[in-house]
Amino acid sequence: MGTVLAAGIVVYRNNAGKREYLLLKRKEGWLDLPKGHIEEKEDEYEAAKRETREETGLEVHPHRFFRYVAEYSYEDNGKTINKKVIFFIGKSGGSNAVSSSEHVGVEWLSVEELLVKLTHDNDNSKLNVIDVLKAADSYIEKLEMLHKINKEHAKLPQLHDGWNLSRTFVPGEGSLSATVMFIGQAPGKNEDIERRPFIGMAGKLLDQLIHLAGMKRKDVYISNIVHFFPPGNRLPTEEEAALEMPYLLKEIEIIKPKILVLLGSFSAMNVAGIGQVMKNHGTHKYMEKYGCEVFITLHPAAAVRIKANVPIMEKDFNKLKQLISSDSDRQKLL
């Protein structure tokens, strides 16, 4: 028999400065997470949003980027049923969440809490609850640690008399988990329009060469140097860099990547201290400031004008595939 396919979403709520998350009480017994079948037609984000609706009685809206797998089997009627969940995160509203039929109450719970009332010995589901809980706990920790820095970056042209940048905050985009972390120079105008880093032209070369390298978009995080458009697409001055630097480096800190690739002479300077990209593209270094590899190449805007850079970067994100492989490889090893 083929494996069954579910979603949900791992709800939580900040509760009087502690975390909770939703559980649901079966009539079994246990406790369980909103989560059911993915229909036809239905992708896993609606599957999740809807089974969390039908179960919870709350509209969540799962963040884009979390994504835990959890797989089990259990017995039915003498058959062995194979089940795989994708979980989501999502913040309550708050809203009173009700339970539906199949259920017999909800209980908010902290991670603490739950390892203290749940064991794996009597979780009848045989869904590990709580290894996701874990799980979803880490990565909304990196989130709201995240969230106050953005929130303090996005108030740096208030700070400063004669500031020549624009005043709209481009936030790094990117799962918090990732392994690989791409930084550019500064955002363009349909950045400075969107609030999102690499979504013209230069973002689309990007995510065909992240395709290149075996990963997706949702997988990887992406950021810049600076976070506000520069008038004119003009180059960031070395002051502009210098004020934002130190958040760069608290957001490499949150992620904590394998490996961060420098797009372009900008990029490569103010991290990695690197000026000639044309002579150094395709190579990487350990830097121990960082804790990871960092790999350098060309910005995809140079590959846009210049059609010509386009099998550089090609030739380059290839490279990349390796280390990453390489780096799976070892990690396998430890």
Contents of the next structure:
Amino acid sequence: MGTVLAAGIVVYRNNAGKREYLLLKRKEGWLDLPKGHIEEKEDEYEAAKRETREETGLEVHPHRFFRYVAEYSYEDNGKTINKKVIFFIGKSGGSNAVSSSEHVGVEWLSVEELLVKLTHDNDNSKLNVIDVLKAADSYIEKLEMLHKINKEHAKLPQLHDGWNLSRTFVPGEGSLSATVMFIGQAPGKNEDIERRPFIGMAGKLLDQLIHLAGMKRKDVYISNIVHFFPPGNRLPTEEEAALEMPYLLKEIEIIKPKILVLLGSFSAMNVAGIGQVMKNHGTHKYMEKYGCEVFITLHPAAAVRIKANVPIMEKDFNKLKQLISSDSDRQKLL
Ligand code: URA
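Alternative state: the form predicted together with uracil (URA), after the form predicted alone:
First the chain shown before, then all remaining chains and molecules of the complex.
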């Protein structure tokens, strides 16, 4: 028998400073999360939203970058059922959750409260609710820290007389569990409008290169040295970079990637003090300051402008793929 696919949302709320999760009480006595089958022609994201609406009455819009896969098996009428449930996280908008006919009630609990309860109540549960909630909880912790520093950093233009960059803050974007973080120079015009990094021509090429290295954009984190568009696409000044570096450091500290990929000389110089990118691209070194490997490559905009740079970047991203997949390959790459 194949695997039954389902999707759900770990719904949370902040209740007077306490983070609580929505649990559904099953008739059998154990606690469950909103989840259910993915129907034909429905993607996992839509299925998770629909199931949550049907089971709790809540309209929850899940965060795009958290995706936890829970796999388990159980016996039903002598048959083994293999189940794979994809969980997203989503904050409750504040309205009250209501129980569907499938359940006998709802409960909002913190992870600590759940831990106490589960030892008594949830012995029969097939899904390991606590594992899902622990993963969600540490992700939300990072998400909230990031929201806090983003809010502060967005105010930077108000704090400096003679601010010479756009006043629109373009935050970093991606999975907060990413092992690879990409760092560019500064947002361009498109990024300034959409408030998202690398969404123009250079971004399209970066997406392709990320695929080449065996990853998907949603699995990595992408940021810039400078988070405000420099008018006319000029190179940011040293002072502007210096002003932004503490914020980038905080981002790295929250995400804790294993590899920082520095895109182009501005990024390589400011993060690693490495110049001459055409000479040093495709190399990496461990940097204590960041607690991870730093990998140098060209800026994708340089490959959009000069096509001969595309195969150079492709070669670099193949090296990056090896670096990600095997620690023992590191010496060969140096
Ligand atoms: N170039 C960059 O360095 N960053 C972006 O976000 C877009 C283009």
